[in-house]
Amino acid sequence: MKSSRTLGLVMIAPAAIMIVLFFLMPVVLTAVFSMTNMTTATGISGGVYQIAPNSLIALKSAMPDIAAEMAEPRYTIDDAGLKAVEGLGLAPGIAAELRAKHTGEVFPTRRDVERMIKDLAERPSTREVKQISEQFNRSVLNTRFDSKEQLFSALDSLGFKLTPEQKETVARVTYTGWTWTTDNFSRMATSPDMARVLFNTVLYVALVLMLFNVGYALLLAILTHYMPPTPASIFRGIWLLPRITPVVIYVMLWKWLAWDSGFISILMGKFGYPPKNYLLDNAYNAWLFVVLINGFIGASMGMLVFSSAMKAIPKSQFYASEVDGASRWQQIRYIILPQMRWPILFVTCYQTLSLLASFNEILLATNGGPGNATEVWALSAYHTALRNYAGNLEYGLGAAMALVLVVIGVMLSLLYLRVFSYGTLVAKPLIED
C-alpha cells in the first residue's frame, strides 16, 4: 500500500511541477508586478535620483516655492570654482580674496554674486566679473544622484534648507526607479477609460458566449446528431476549419471580406455603393465582425463537446420516445437538454475564461478600433504593458489589469458552479448497483 502511494506521487509529480511553473508562478509574478509602478521610464532595476523638468512639475503642487528655486541656478563659492578662477589668468589677488573671505557662501542669483565680485579689492572689469561668476554657477537640475544622501548633500551645499518631510517629498518625486504601490488599482477604479474597456469586455464575452460558443454550438451539435454519420462527420470537420486555421490567415480572410477592396465592397459596388472598409467603418460594424470572427472559432469546440455528450445518451431513450410518438422537438426538450447540464457547464466555464484572456483575433482584426470601440480588457492590458503609441510601457498597471482578469475568472467559475448546481451533478446516484 505504501509503495503504491509512493508510486502515485512519483507519477503525479511532473504534472504538479508543470502546474506550479506554468500556472501558479505566472499568477504570483503578475500579482507581485501589479504592486509596483514599474514602467519603461523606471526600468526593472534600481533607479537614481534626478531633479528633471517633469519632477519639478510634480513638485510644484507640494512645494511651489522650493520647486521654483530648484529650477534656477545658484552660485556657490567652492574649491572647484576657485581653481577654475585661478586658471583664467586674472590678477592673483582675486582668487586669494575669494578663498579667504567668501569660501562656502551661496548666492541665490547671478546679480548677487556679481555685486560681491565687483566689490573685491582688485576691482575686476565687467567682462572679468562675468567670467568669474560663471565659474561658480551650480545647479541640481538634471544631475543624477545614486542615493538620497547624495541628493540631500547637494541641496544643502546650494543653501536649500529643507525639513525632513520636505526632503522625503523631494526624494519621492525625483526617484527614477520603481517603487511598491497600490496606485494601479486606484487608477483602474477611477479611470473612465477603464470603465469603457470593462463594458466592452462584458459585451464581448456575453455576445460571443451566448450566441456562438454555447447557443450556436448546441444547435450545430443537435443538427449533426440527427444527420447520417458520414455527412455529420464531414459537416463537423468543415466547422473545425476556423479553429485549426492559423489565426493570422483566418483573420486575413475576414479582412479580405471586409476591406474597401474586398468581397463585400465589390458586391455592393454592383448596386452603386462606394467601396469602404466595413471592418473599421464604424463601431457597430467592427463589433459585428469581432463577434463573428471569434464566434466561429468558439462554436467548433462547443459543437464537438456537445456532440460527444449526445452520443453518450443511450439510444434506447430515443427509440422509446419514438414509440411513444415524440417529435424531434420533444426529444430535444425532454431527453437531450436535461442531460446537457454538465457539458454546458464545462463549455461555459472554459469559454468564458478563454474569451476573457484572448485578444489575438481582435488585435489582428481591429486592434481595438475604431477609436477603442472594440478594446477589451485583455487587449488593453497588452497595449498598456507591452505595446502602445506613447512609448512608455506601464508594466505594473498592465500586470494589475491581468490580475483583475484572474480574479474575475475565478469568481465567474464559482458562480457557474453554483448556477448549474455542481453539487447535484457530482452527487452519488440514489440507486447503487
Contents of the next structure:
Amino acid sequence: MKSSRTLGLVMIAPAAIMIVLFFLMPVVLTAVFSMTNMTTATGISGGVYQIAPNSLIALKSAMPDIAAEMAEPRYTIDDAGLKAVEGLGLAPGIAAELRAKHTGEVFPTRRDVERMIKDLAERPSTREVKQISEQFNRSVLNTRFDSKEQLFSALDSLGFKLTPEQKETVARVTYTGWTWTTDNFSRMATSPDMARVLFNTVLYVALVLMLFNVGYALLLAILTHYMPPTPASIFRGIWLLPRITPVVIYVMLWKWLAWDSGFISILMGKFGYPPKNYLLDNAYNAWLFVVLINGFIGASMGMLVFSSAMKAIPKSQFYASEVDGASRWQQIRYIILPQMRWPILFVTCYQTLSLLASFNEILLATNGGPGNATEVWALSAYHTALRNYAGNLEYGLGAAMALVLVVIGVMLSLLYLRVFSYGTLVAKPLIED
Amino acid sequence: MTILPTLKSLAVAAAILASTSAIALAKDVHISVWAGGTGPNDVYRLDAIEIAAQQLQREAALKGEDLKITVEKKPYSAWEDFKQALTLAAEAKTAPNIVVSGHEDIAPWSQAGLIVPIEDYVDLDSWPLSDIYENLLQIASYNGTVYGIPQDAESRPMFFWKPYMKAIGYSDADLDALPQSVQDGKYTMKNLLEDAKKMQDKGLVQAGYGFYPRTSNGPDYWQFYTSFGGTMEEGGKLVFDKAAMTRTYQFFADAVKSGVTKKNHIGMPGDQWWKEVATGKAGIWDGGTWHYARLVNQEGLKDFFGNVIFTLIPAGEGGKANTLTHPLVYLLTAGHDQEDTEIAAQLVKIASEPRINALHAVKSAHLGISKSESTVEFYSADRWTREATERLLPHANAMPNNSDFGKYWNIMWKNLEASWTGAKTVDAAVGDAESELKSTLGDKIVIR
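Show the other one: the form predicted in complex with its partner chain, since we just had the form predicted on its own.
Everything in the complex follows now, all chains and molecules, and the chain you saw is the first one.
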C-alpha cells in the first residue's frame, strides 16, 4: 500500500513539476513583480550605483555642498595614475612623456584629458587613450558601482567625509535598479483612469457573457435542438467559423466592414451619407463592435456545450411532455433549462475567466480607443507592461494590474461555485457504499 | 646545388609561418543591427552599416589583418513592437550589437545598463564625428556622456495644400511669405483653424478634413504643447505646465468641435491617412520631413512643391512657432565581447561619413547630421533636404533625455486622446493628468 502510494507520487511528479513551472510560477512572479517599481529604466535583473548628474538633482536638496562636489568631474595627472599607466604595458614613452610634461595638471572633463593624451608624441590608439584617461579619473561621476561597498570605498578614497546616514542617502538616490514598493496598488486605487478601465472591464465581460456567450449560445442550442439533424449541423458549423478563423483575419474582416472605405460606408454612401469610420466613430459604436466581435466567437463554444448537453436529456421526457400537451416554451422551461444548470455554470464560469483575460480582439479592432473608451483591464495591463510608444515599459505596475485580474478571477470562480452549489455536484451518491 | 635544400626548407618554413600568422589574425565578426520605425525609404539605416563593414575590412586588410564582418540586419516598421523586442532581448542578453532608435531611449536604457557609451569606443575629435552638429551630439548624450551617434536629423513641419489655400484667398506671394509669417508669429494656430474651416465651408475638403493631424501617438504632439508655451524639462526636472497643456488639449477639442478635425481621427488606418494627404483630400496637416519621401515615392504625389507648402508649427497663445527634431541614434548594447563592440563602434563611425549618410538623407528625406554633409553635392542638389534644413532645423527643439519622460509622455497622450474624443472635458483631462503625474513621478516633475 505504502509503495504504491510512493509510486503514485513518482508518476505524478513530471506533471506536478510542469504545473509548478508553467502555472504556479508565473502567478508567483507576477505577485513578486507587482510589489516593485520595475520599469525599462530600472531593468529586471537589478541595478547598480551610479553618481550621475541626473541622480544628483535629488541629492541637491538634502546635501547641496556634497552634491556639488560630486558633480565635479576631475582628471588629475598624479603619481598614482602615472604608475598605473606604466603598468598597462603600453609604449614606455607615453608614461614618460606624461610624467615629464603634465604631472600635476588637472582637467575638468574626460574629453579635455583625452585631447592632451592624443597629442602625445607616441599617439596611442583610441582604446589606449580611454585606458590611460581612466587611470587619472579622480571623481566618482558616471562610474557604475556594482555594490554599495564599492561605492562607499570609492567615496572614502576620494576623500568625501560622509556619515553612514549620508552614505546611505547617496546610495539610495544613486541606485539605478528597482526597489520594493506598494505604490502600484495605491496608484491603481487613486487613478481615475483605472476606475474607468475597471468599469469598462465589467461592462465588457457582462455584455459579452450575458448577450452572447451564454444567452445567444443557449438560444442557438435550443433552436438547433428542434431542427432536423442536417440543417442543425450546418447551422452550428456556420457559427463555428468565427472560432476557427485566425483572429487577425477575423478582426480584419470586421475592420473592412466598418472602416471609412469599408462596406458600411460604401452602402451608406448610396443613401447620401458621407463615409466615416463606424468602428471608431464614437464610444457606443466601438463598444457595439467589440461586443459583436467577441460575442460571435464566444457564442460558438456555449452552443456546442449546450447542444451536447441537450442531447443527453432522455428523449422520453420530451415524448411524455408532448403527450401531455406541453408547448415548446413549456418544454424549454420545465425540461431543458432545469437540466442545463451544470453546463450553464461551466460555460459562465469558464467564459467569465477567459473574457477577463482576453484582449487580443480589442487590441486588433480598437486598441482600446476611441479615447480609451474600450480599454479593458487586461489590455491596459498589456499596454502598461509590454507596449509603449515611448519605450519605458512599466513591468511593476503591469504586474500589479495582472495580479488584480488573477484575484478577481479566483474570487469569481469561488462565487460561482457557491451560487451554483458545486458541493451537491461532487457529493457522494447516496446509493453507493 | 647545396643551397637548394636549405632554400627549400626556408621557403616551407616561411610558408608555414605565414599561414599560421594568417590564421592567428583571421577574425570572423558577426554584427547584428536592428532599426525601429524603418520603412522602405529608410533602408540605409541598416545598409550604411553594411557599407561601413566593407570599408573597415579593407582598412584591416591594409594593416595585415584578415577581418571578415557579417552584418545581420533587422528592420522593424512599428515602434512599439521594436521597443518591446529590444528591451526584452536586452534583458535576456540577446540584444543586437547596434540599435537604431529614438534619442529619448538613451536615458532609460543607459540607466538600466542596456547600452554602453559610444564615446568609450570612438574618438569624438576625429572626422567624421568631429563634424557632427554639436546640438545633435548633445541630444545623443545623457549625464554628460555621449551614448549614441545621430543617425539622422529631422523636423516636423506643418503642411498646407496650396490649391486650397489659393482658393480661400491666398495669392502666390502670400503663400511664399507664409513660412516667414509663421516664423514671425503673425500666422498662428487660430489662423490655422480658421483657414481649415474656410476650406470646408467652401466645399474644398469634406467635413473633418480641414486640419488632418497625425493619427497616432508620436513626438509631434509635444510641438503643440511647445506652441502653446509649454516646457518639457528645466534644469534636469520634467515640467508639466498646466496652462499650456490646457491650451493644447483645448486646441484639439476646439478643432473637433468646429468640425475641422474628426472626432474619430486617432486610430484610423495609417495607409488611408497617407493616401488622403497625398491626393489633396486634406487641407492642412502636420508630419515629419520624411513624409516627403513617402508622398513622392509611394503615394504618387509627383508635383510636391506645386501642391504643398510647409512651415514651422505656428505659435499658439503663450508660445512660439517651433518644430521638433527627433534624431534617431546609433546605440551600442551592453553584454557583448569588447572587441565586437569596438568593431560595431567603428562601423557606426564610418556609417556617419557624409557621403554614406547622405544616401539615407536623400532617400528617406531626413536631414543631414554634419556640416560637411550639406557640402556634398548629392545632398545639396536635393531641393527638399536643402529647403527643409534651412527653414526648419534652426528652430528645432528636442524632447528631453530623461528616464521618466516615457511615463510623462504616456499620461500626457492618454489624456489628450480622451479630451480629443470627448471622453473627458479638457479640464478633467488636465486634472487627471496632474493627479496621475503626482502619484507616478512625485517630486521628479514640477507642476505649475
